[in-house]
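Below sits a lone chain in structure tokens, taken as the form predicted alone.
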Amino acid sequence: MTIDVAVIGGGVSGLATACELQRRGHRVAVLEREVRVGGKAQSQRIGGYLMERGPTAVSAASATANGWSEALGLDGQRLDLGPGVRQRYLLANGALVGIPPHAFGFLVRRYLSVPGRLRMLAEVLPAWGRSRADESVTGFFQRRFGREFLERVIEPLVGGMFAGDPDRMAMHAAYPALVGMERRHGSVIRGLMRSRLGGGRMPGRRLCSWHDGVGALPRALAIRLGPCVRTGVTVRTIRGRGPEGFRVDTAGGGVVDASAVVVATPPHAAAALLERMAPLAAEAAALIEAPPLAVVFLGYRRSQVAHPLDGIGCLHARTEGRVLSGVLFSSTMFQGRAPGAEVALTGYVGGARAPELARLPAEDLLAMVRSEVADLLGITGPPLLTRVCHWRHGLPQYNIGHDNRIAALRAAEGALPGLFVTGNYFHGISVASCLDEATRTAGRVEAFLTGRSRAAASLPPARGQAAARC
């Protein structure tokens, strides 16, 4: 089998890259080890419930995500964030405190102490210095907003968004937009306020999904690609063939010869594939941690739950000593996640905060999570439905030194023309970020293929052959 581009990995990144290249007229093949596409973007219907095993929403502000939704015919299934989402919840001394989703939310609620709120407001002063390239998330927010804001707002936020540890996470890699605000405006708060005055909205209100969940996106991409997608195919090796491109050997799926190869797998898998061809890049990929994560899905009758569930969910600071890093109120976020008189909750355990907990058997996790959500949300009686999903490798961690690791991977692309690497560990873990990165990757691949074609056309014809005529 000879094609233009072999894409290894059938998650959102790989599928979107392949789809964009196919749209531009290139012959592609997607090789996916699992029997289904989507990577972690898996949505499962269970009776009247819908469980998201991975990402639960997409940024409604992303032009790229909106473009794909329209192009794939998904706009008719699109769901905006439900009207029941009125605040976000954080845990303080064992009790949930609702924070309105507007710029002054932390000022009008007593979640932070008076000194903590005053220190937060003092961020607008020019006395807090500028970010360094190796500054951690902890260092940045403690410097600009104070210790209390860091521990009670940022630490649970990082735990919920990245399943990460702010002490180890690199600020420049994880939150480049906030670093940019500090550089341009001298203050994150000033930057956010200017964005608001320009018509922006708080990020938590700008989410969307589809009737059948986020998994509808990779399914639609795979349908668009058609027979180009081959599931249940494990890639064993990638070998360079000089000017002829690459040979991809698969276990039981034959050999694929391609002018270019896109590695769109998680970092640990990319490390194994790159080990022979690009050992320095493989070493860099292997250093990108992705600690295990467990997703616990629970369904209850609405009458069993005392809490109003009037938010996206709740996040818990590490100092609260909880098993859960957070819980999403899934049926409040989007319609169709639970039958009419029932509600759906999704809890998250593990990540960098407590990787050992994510490895526990399903029965043990369920017992702990059921007890904890009952305490947090005033739930009585057993759930109507339970499911547990274990991810051996969870979300990639943008830890200090991440920029150097990405640079090593990009250097491999330069040293091995025709080899490309993409995924959620480059410029953001969100679905929208993956789509943006896939578009950039497709552009780099096309530039390579175009340059290769021009170079081939400029060569003199081989002896005994006439030059091709237009």
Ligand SMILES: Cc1cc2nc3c(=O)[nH]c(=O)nc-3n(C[C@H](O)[C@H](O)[C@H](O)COP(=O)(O)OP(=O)(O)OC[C@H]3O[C@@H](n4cnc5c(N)ncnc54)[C@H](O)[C@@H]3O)c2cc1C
The other form holds:
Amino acid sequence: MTIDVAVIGGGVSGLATACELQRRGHRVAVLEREVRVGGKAQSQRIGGYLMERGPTAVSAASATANGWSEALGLDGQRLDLGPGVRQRYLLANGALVGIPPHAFGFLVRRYLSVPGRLRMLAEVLPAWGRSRADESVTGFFQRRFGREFLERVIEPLVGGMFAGDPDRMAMHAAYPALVGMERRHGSVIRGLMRSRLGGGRMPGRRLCSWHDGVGALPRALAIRLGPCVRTGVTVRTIRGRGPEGFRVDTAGGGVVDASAVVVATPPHAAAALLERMAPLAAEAAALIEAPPLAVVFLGYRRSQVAHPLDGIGCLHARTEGRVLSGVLFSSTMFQGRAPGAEVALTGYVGGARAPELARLPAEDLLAMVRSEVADLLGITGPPLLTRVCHWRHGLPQYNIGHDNRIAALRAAEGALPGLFVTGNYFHGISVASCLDEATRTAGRVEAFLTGRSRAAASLPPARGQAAARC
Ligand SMILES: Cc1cc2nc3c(=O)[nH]c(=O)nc-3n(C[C@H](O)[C@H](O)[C@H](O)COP(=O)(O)OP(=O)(O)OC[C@H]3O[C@@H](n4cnc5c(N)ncnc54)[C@H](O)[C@@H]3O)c2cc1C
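Shown: the form predicted alone; wanted: the form predicted together with the ligand:
Following is the full complex, with the preceding chain placed first.
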């Protein structure tokens, strides 16, 4: 039997694409290599703790994420940030400095020097030129906001959000909204003020999760999809069958014939799957790096920790020379992340900044991270709980040349009607961006399927069909 769409990859991107297509009446199958769905979005209950192995929070301002939460019946379990979240911390010369979480928080604290703050404000002047297509994140922020803001604010933020290296990241691909503000308003600050982001609202307040963590979202998507989600099935190859569509060969799940195929895997896996059919696109996908990342989860008694933990967490500039790129105060962010009188912390190591550290064995990582958080947060005594999660391929890097790689992937879609590629390396790495991209992908797949059935309806009936009608 030929189904309409085979979706390869049961992370947020693949599941949301499949769910949207199923809702529109198409027959889909989701083929997921692991025994669990969710991809990077894995939330694990350990005693009274909840460990997020991947995403911790979703943008509460995302209409698409909110729409899915409601449609999947998750609104009753939805959690806003806890009342204890009052600031975000940055590490400066070995000490944590709290910054109010509004866009101008950096102006009101002494984290930046006075000349650094004046230079930051001077961004509104029309003196800083316009972004070139291949400008790096470093180039953009240094040009507009000065060196100190770049090193002390942007570098740790980029490390925290993308696990990325701002020297190599492409501004146009990673932060298109800020480039747009420069183009339209001649200044990012003016653009932020116009879009009211700078109006004193707290960006940190626009995050949410669910009682059982972000992993509740892919689990609910999979439940909605039903038995068409097949786990423990690794796709080995995709072969074109001309007008018949595609044949997907799997290890553990036989062969699946489909009119269309959606590749919703990380880029390195997409490269392997596209190699035979679309070698140029495969080459482009293989060039999208996703350096390793390690997540270290720690539980302590509240009384062991001197720091008030009154924020989302802390980020560290590379110049601070720490192993950790940042630590989330998980039990402050959302309720139910640690038992009563205990607290949960989640540390991140590796990414483009220090990939070799993320490859260290769990015991070595734990020893380093424990000593670092003890120093940063004034912790005494050993943790009550420890867990380490290694991602061999962490977050895709939107590095210089990214647009060309995406163009090569889109060209393959054009050359092989019925083949689609989606995921977190197209229009943003966040869960909300993946959901938006999934909606667009489902729309493109549906347009293809509709065009195909219209074309079939306008053809004269094949001989066998005519005979059957007689
Ligand atoms: C540590 C970490 C923290 C993060 N924090 C946040 C956060 O707080 N907020 C936020 O919004 N985002 C966050 N993100 C980003 C976000 O989680 C991801 O971008 C998103 O979940 C990616 O979803 P995806 O479906 O595109 O890819 P993936 O989750 O990688 O899913 C791809 C799936 O494809 C499967 N697959 C691969 N090859 C094959 C094959 N051959 N056959 C079958 N299946 C295959 C994989 O097993 C996987 O399940 C974080 C990510 C990480 C790693």
